[in-house]
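Below sits a lone chain in structure tokens, taken as the form predicted alone.
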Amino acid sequence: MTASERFRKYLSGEEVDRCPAIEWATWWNLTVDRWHKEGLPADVDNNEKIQDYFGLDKCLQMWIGYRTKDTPRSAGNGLGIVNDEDDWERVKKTLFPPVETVINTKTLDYFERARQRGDTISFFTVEGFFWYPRTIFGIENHLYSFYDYPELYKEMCELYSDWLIELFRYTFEKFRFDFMTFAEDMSYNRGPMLSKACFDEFLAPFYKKVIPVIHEYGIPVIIDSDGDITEAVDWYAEVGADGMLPLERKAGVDVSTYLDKQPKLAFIGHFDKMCMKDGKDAMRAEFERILPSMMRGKVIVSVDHQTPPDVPMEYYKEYAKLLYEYCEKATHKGENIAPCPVFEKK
């Protein structure tokens, strides 16, 4: 069975071998840089590299974003390009390249390889419908545009999602992803930063028109939101969405309540990567702790982030094997699965 396969037959509630093992996000600098001095070898280098050194099925990212070299940079970390009106009719010009220009074939075949290969899952990124206006209109007025310049914000996401759709068909007709993910990062761990009518008004029209298009090609919705998601978790599955991550621990989040709440999604991630350096009897208690929510399906364990540079090469070691055993334990035989909603339509 490839990684592709296992990876699909997974979320449609199938029957498999064993549950995915990956890292869907790659290792800080600076905890690579502190592995090389601890042995890893020099000339593995790169994200691949890595997960092959440790024995991971391989997770190759593709992130598309919308801007053009004639779009002005930001003045500062967290400072937006549009104050106004004025301003988005200057900048919008500047925006939503032809999608032709922004997907390279040879990435593209790359990608195909890699699959060929058998040992590699791969997924599709664009920003979201929260996480897009906040680059455009920097972090603070974002939060202030829902009641400054609430229309502004819909034509904004409006020609945003025209775009993505032309993106999704023209990328998707040339090679299907194992799944796609929306970078939101909409909550951190108090809850969403925007209330439930301002989701309804501002975002869900959005995500339920290209949603559709998504999964017209048989591709998983997994929304990218950091924090404490579980009110988000709903609003986000009656958008059609078919799963999020990372489900940051120190957050106080728990996928077990989310399983409940809304069986059909998954769940990639929830390894609270704080306890790593604590060593392998942290981290099988930390196993055993999601190994239940593990059995029922639908949660691919992950480390809830990137792994801290605190954590020694040989405790990563340790991770990996357990990540192993862990999925080989939390293998199902398709009984009483239910199928991620994309799967469930076809």
Contents of the next structure:
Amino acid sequence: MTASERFRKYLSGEEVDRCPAIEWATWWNLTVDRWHKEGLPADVDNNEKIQDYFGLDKCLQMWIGYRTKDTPRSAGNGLGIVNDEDDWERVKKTLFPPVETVINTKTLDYFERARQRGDTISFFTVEGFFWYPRTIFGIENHLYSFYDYPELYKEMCELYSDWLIELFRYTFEKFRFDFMTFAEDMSYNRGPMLSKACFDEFLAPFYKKVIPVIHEYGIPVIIDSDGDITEAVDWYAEVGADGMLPLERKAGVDVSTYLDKQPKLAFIGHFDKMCMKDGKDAMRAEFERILPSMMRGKVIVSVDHQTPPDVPMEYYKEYAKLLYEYCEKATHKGENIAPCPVFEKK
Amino acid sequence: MVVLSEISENLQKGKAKIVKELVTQAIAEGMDPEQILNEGLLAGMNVVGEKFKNNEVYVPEVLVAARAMNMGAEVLKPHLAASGVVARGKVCIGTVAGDLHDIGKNLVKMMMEGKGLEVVDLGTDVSPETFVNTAESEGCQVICCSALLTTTMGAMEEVVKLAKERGIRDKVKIMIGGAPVSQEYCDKIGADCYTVDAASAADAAVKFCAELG
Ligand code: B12
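Here we have the form predicted alone; I need the corresponding form predicted in complex with its partner chain.
The complete assembly is shown below, putting the previous chain first.
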């Protein structure tokens, strides 16, 4: 079974030889700096090499943005590039390049070869309908924009979603990624940053527009939002998403309750990064906590977003060993597990 | 006649322009500025704070409400000063060194202003020296530190230590908060207070300011 087949079967609820053992996020640079001092070879300096070094299933990401070289740069951290309609009229002309210019077919060939080799899972990422307006408006103005510029918000998303549909068709005709993510980060420790009413008005219409197109290609859609997504998981289920990540434990997430209420969805992450500094016993206890959910649902256990810099490399090696040990227990054998929406027989 | 509950209600809906107009009108009608502040602006912000605590409203609603409050407060300020009304206390707030997350810090600031406190905003990436120097030079009763990263949380302990070294620990309370922070951590580093949300933070700060006088 190739890594790609395993991943897709797992999300279809079918029996597999083991759960995929992946680290979907890039590593925190401070953590890698520390590990280099602790013996990680200097030339192990990118994601793929680090995945290889620790013996994980490989997980390749292609992240595509909508800007061009003419797009103005933000004047500082957290600041946007559009304050009002006039700015937008100017800036929008510099966005959304022809899709064939943003997809490097050589890179797609590389992904294809990796898939054929059998050891790699691949995913495609774009900014979601919370994150994209946030980078355009800036962090704080974005939060005001739901009230100050509601029509502008929607126009921005309308143009973006049209462009995304073109991008998805062009790309997925050439290569069927194993899954895709929308980067959102719309929650924090106490839940979503915006209300369901705002979600329904400003985000939902655009998700409902693009997700069916992605599903035509048989690609599961996973939403990437940190924080406590206990409320938001239902919102994203309503617009047709297939799952969420990273299910941050420190923010209070308990995936077992999500399996009860959203049995069709897949969940990636949920391993409490905060326990890793406490060593092997703490990490084993954390795997034990998640194991029952891995057995009964489509839970792919993975660090809930970046191993922090307080974790020695030796501990991470232990983590990788334990990860395999527990992934081997979760085969879905004899379980009745619902497929993700994209894999449902129509 | 302006009805103060109208100011409060419009503030809760984030209607900044209307709030400003109503406050201006109330003053023109000779209403007591302190009463406008307490029963109009602060009363409205109080409701928003409670609703935010209970997840009945979310971050955007708090921001627009706070903006409406500030618009009203701008109009009131000279009148409050003229009638000798002073803030209920003074606080400085910032996100600690190495950390740029500021949405939570800004909400805490707004809630504190909504309780009638004067807040000195030090921004993000604030060194322990800046926190302590500001508390000394501005005469703040409370220092508020926000941190969202496990890698930057340690800076809060530095603030506590430095305040001790400077001998101001009995005059200044230190409050901490942010996603990775906990009551346990607060106890460990010897800070005075941790709260999970912005509205509770504002309540705690008001209490400290009242105690310290
Ligand atoms: C939005 C966000 C960002 C934005 C920040 C934008 C901005 N201007 O603030 C961006 C994208 C820039 C960002 C960057 C990074 N981030 Co970030 N981010 C978040 C996210 C998703 C939400 C934070 C937020 O805005 N919350 C909303 C506000 C309202 O909530 P809050 O801050 O918690 O505040 C509330 C309470 O805590 C309290 N409170 C806050 N301050 C105070 C102070 C006092 C005194 C009191 C009493 C109370 C109090 O009141 C507030 C309101 O009720 C969190 C996830 C999470 N679980 O929080 C990750 C998170 C904090 N980020 C994380 C990381 C790793 C990073 C980066 C290092 C990523 C990277 N590798 O580059 C960088 C760091 C940049 C830097 N040097 O600071 C990790 C931290 C993990 C760890 N080990 O510590 C988190 C937890 C994500 C995760 N899944 O792991 N991030």
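Between two forms, the rigid core is the largest collection of C-alphas that superpose within 1.5 Å. Residue numbers count along the first chain shown, from 1. All figures in this text were calculated on a predicted structure; none of them were measured in a lab.
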{"query": "Asp43 C-alpha relocation of at least 2 Å between the two forms, rigid core basis", "finding": "yes"}
